[in-house]
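Coming up is one lone chain in structure tokens, specifically the form predicted on its own.
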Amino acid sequence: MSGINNFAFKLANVNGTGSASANGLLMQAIFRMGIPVSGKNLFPSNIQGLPTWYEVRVNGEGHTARTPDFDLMVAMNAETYGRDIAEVVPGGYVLYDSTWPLDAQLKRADVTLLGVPFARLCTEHFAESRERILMKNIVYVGTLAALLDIDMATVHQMLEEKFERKPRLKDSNRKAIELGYRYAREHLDCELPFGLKAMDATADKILIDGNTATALGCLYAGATVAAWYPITPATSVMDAFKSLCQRFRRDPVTGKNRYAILQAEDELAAIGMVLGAAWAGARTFTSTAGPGVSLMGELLGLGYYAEVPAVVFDVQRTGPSTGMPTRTQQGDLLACAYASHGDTKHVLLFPCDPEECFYFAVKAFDLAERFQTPVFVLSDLDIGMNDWAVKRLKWDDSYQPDRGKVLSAAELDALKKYYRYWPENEDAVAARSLPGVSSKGAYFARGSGHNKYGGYTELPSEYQEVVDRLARKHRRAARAVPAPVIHRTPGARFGIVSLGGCDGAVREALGLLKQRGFLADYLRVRAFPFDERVEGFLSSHDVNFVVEQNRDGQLRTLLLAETSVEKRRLKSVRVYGGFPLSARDVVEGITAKLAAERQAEREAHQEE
């Protein structure tokens, strides 16, 4: 890396010191200069006191995946100096607080140290102790603006916007930034081998996190009821939805709310509320993470068997059990695909970034009501809680929700008799009725055995008839879910298969592999059940590398279970330590397996 608009820097700090504001300011300033940029927040699962890092990658070509190579380290946490300085590439730089001397053992001959007395500057210019702590991080924004050539007019404009109604905070932030900027200009050699130059590559893009985009999609989809229990990293979905509803779901005349958001006592209660509201006709959802999905299991089975639409947003984190709540993973695929006991199969959607979180949220409600079943949208912490530069979201005002087959009062009255689960349509779905529309549409259904007419049964033939139709319904959903994305490369030797937030790293890795002489086709799975294009892609390659972020190769397991592809064709490349995937992870994983295969072939040839 190391060049104009092609470098990465990392900010090492302590959780609870206000570093998030400073880091966000840096990200947004670079973005407003028209330069492609991405940020990864690696924070601890406590409130304050533990180390936290923020990684910023600047890449003029638009690559957004995490990089493990850092040209500059802003070391603000003495507890992690050793680890932080070790991560800097040879020839890189370390910016640290020189208020106190740096241990000689931490110095590296191949790294340039840039000392700025951040704490002393704040002590001299700010009176309150808390303000000194917070402003120390803002001071390094000014220093980095000088070192990296960040446009100061952009920074000042952002301060005006952010603190428009808080002039005191605006003044203190401006003062802190100017302190850092002036010190760098007067005391440091600011001619670094990398830096920023304004571009025009972000004009059609926005910075947004996946959880906010998800909430916006729910609003546009017409969701009016939500139930949840707080859990990292999904809480901000509901926070954002609440803010949006307060603005757009209030009657302009009476001021009354036209929405209901309920914080339940636990996740089991939350999904129960969602199913109840959906049964009554509302578009409704819950947001959660892996532990919440585990608790919801029994009622998810009820939703599947009683055929009640519901949408579940699972922002995946590292498991099992409590795991690492503030680290990312893709470990819930199997848990969601087969959630609940007995024979259940759910529809899953896999967005790769906040843009798809928005569109897939809308799609999820349409699928849930069309197929009368719970639908999962599986994001992850990296997508959900980090800011991504994505295309501006667009909306078609002619959109009409797909409510599925819902009988009106006139349609019900025209029937001789209404049966809840018969007859089925081309999607293997029977028409539903909503309570209060007509007494003719009243029915009673429970989670125990029922026949196609909705009556209780324990007869094997009647039970099997119902669950076999549910299986047909799930298979037919494959035609309605988002299609897989396939990139073909002439002369490709193998295929790469992935999903979700792995996409950016895999697409970057394709170029790096090509430079090494390895040509590959790429399939990004966007939904389950799989359509015939997924199986066709897998069958067209002798070897497919399945890239995913979990220990057990859950996507590979799902592909083997739900397609007829031979096991030998699917090879796992797994990265599951909790950090977002990098292109290096993909390249090293694939080339290592290719080298192992070549070695095995040589040994087999020698034995012959």
Second form
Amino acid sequence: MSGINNFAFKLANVNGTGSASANGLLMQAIFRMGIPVSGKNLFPSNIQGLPTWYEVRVNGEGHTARTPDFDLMVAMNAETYGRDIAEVVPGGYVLYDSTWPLDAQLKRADVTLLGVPFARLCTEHFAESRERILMKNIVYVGTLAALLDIDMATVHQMLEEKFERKPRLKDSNRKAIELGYRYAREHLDCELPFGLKAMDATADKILIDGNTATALGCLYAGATVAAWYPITPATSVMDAFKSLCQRFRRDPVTGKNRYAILQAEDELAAIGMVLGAAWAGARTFTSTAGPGVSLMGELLGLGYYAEVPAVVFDVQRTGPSTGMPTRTQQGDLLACAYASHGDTKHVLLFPCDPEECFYFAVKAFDLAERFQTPVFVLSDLDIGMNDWAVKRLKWDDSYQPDRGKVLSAAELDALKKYYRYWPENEDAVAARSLPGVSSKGAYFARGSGHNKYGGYTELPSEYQEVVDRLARKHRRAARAVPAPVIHRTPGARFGIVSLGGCDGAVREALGLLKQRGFLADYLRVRAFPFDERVEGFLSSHDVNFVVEQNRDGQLRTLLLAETSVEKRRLKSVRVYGGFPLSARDVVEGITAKLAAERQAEREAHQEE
Amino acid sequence: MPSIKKPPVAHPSLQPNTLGLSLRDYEGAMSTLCAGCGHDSVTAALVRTFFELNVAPHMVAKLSGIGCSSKTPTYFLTGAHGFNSAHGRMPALASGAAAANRDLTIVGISGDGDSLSIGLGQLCHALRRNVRMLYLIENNGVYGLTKGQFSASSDVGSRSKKGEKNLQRPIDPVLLGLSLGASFIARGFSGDKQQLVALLKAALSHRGFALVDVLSPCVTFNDHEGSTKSYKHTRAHRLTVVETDFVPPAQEVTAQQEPGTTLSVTLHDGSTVRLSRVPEDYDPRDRSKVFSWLEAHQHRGEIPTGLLFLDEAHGDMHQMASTVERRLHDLPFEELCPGSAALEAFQKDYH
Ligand SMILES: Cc1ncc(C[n+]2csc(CCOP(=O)(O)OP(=O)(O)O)c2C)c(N)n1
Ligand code: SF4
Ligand SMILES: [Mg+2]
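Okay, that was the form predicted on its own. Show me the form predicted in complex with the partner chain next.
Starting with the chain above, the whole complex follows.
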């Protein structure tokens, strides 16, 4: 039931009208009141004029996965009034612009309408036409502050910070907020059955999106060369990396850059640049989305076979093809796991939120250089572009990057002869040498058949010796990647397996299932290759529900292919329409499967 | 059998250079290309160039795509790292390597298929980026390694070995480079080593993207009658636009100035290229003039060679990116990681 610090509202806007900053302001104000909150931006692949929504969920218990049940709709887009009003839960509220009368057909008997003449207020109080449009959003922030009990001191403090250097904008924002607030106080009954009350649950948290956290990870890991081609939803990784570098990577004396960001002509070139820079010794990465990964295919195989460290951030969006560029999905698991032709296998990391985006970014560089291979970090649009409340990021100043085995001039000198792919260490990895160090370390990297000495070969035995080691190397990486996270519940009857951004919804669902008498264990896969604990978990349950956000059950396929678990043990719950997963999706998916199973059992009994 | 005792004359090529290295030290593995392949002559010119320029082999990074031409980095400078990448993708890898380590001398070897078809986009963009490198196209008008298909540099009317006539207009890397704003453009011929060595030396001393198109006949698939990329055709139609002389930094330019016909350009590393016999109506620093001059002459079927265009003013990739004048790949970690206090402070904006 909704109530204090437990409700959700949705803002329906037209994109390109400046609603994003108003909605961000709302979220942040609630967060600063110490209340767990999340915001999901459901935006169109368009610059101006199409419908766009922003969902805010407030939950004192800390459940901040998406919820599809809205107690309040802020309907600012007349074009979508119909479906927006229909989405409100019975007994809920609709806040709309009463400058124009609302079509009688749209009214619902079980929903309370709250009208505020936003457009009229703005026309009366602001002179410029652009300002009138922009400020409409800020006016509703004021109204919501009145309706939901948002702390006005907090809001004003935020405006101070935000417009520190823009006093004119600060004044108009203040004015707009006051307008909306006062109108609500004077004309509306502000006693809603839900609202906000200050808590102390966010003091050790920050509100951050996964792409910014990823960029921070790259900065802290010491990445110096980045190459990319713009694509939603990965673009803000590089935008953030650039602004971080401008702040933290300028030589204090010369003012010159301790980094290079190359905007490539396409993703083929971006990954090519990464391979070239890595081969020459740099910590280097690219950020992209599904279409980019598809284009990178050939060179990812080159990186794998020639053993060049590379870090690829794939911020997944809805495929196939161009798909829905501004909707989320976990659809690239298989494409990344086996990217490129021939026998290739990559290392994948699956962060579940911006906090893990930060730590996994650093980890990805360490793994790539230690194992001399491309490493993918698969986040998604929901993690990457939405603001999440996560634990404050910490940095251990004693951290030293694991650059893997790279021979110095002196070490090369001490060798009788250097061979690129022999001898191998306990990770099944051989020492690298970099250009520009010593002639003794010179070798010829190639994507063509080679033997362990690095020489060209077409001999079956020599070829196989190398690719067999690569398979061994991939298996060894299972011990080095982030371990799965396992929640055990005494008396559990089945297991749930999931990954990445599904985590919040699954954890919430565990509680809801428990209320219904379904006890479940939960394992969150955090990387591929799979740790032996993954297989152990799966085989310890007769039934495991694999919850993921794609049509074909790609995680399930990967688990079946890469563990010896039997097919019958793995059931699939898949949600792939493009919106972030909700606990309801998980609960309904699992209970429906369980009911179907019981039904089948009953029928089997009857036949007997 | 008469025995003649030869006087112990050291072959000039066995004389060490200023690094104490002999010509041999600049060679590579035994070539596996067809006997007589133009590419092998280009390799020989590269060996001599590096030797005479006194380049330390380990400071060179050799990159290539895929093709017979792209195999050649194995055949020179065993002491240098090499990367035989993927078809058409060498420019991106070279850009990345140059970004990571600006001290490397980057040599990219490509073919006309590698550069003008599958890798055309990458060539254009590496050029725009003005990556400091020698970009060498071993141009034979054909796909050698896949056995004789027409390439994008095949001339209209040129016949394949099977007698097929090419009807599509060629992409000429020189005119392409001119129109894209390349800062160094030269064309050589694998059959003229002396000229080629001078061109390569100048290219390696250029601070920026040095595009060198080398006509390098394929004896197996494109050296027949009716081909416009054969040895015979190239010899018959080649026109040396300017004689190119390369003078290293330490040496003085002594040649007499013949007004109108001789031109000296000083490169950023202090070396000089001396261009002589420059035609009256030609100025290798005037992009549009060069373009129309070459177009007119090529229209007549002539094949102009020499250092055709040079612009020393344009900044290279690192200058445009304003990077520190140090190698990025091994900057000390302390200079890269802002540390825990900065992270703490940074997150104030996220609360
Ligand atoms: C993606 C891809 N497509 C096709 C090929 C096959 N292939 C190898 S070399 C080559 C053409 C090479 O021509 P060119 O660059 O002119 O080199 P040459 O052999 O003439 O020196 C082709 C098409 C390949 N290696 N990779
Ligand atoms: S096929 Fe042509 S290009 Fe290839 S090695 Fe033989 S002669 Fe040279
Ligand atoms: Mg060719």
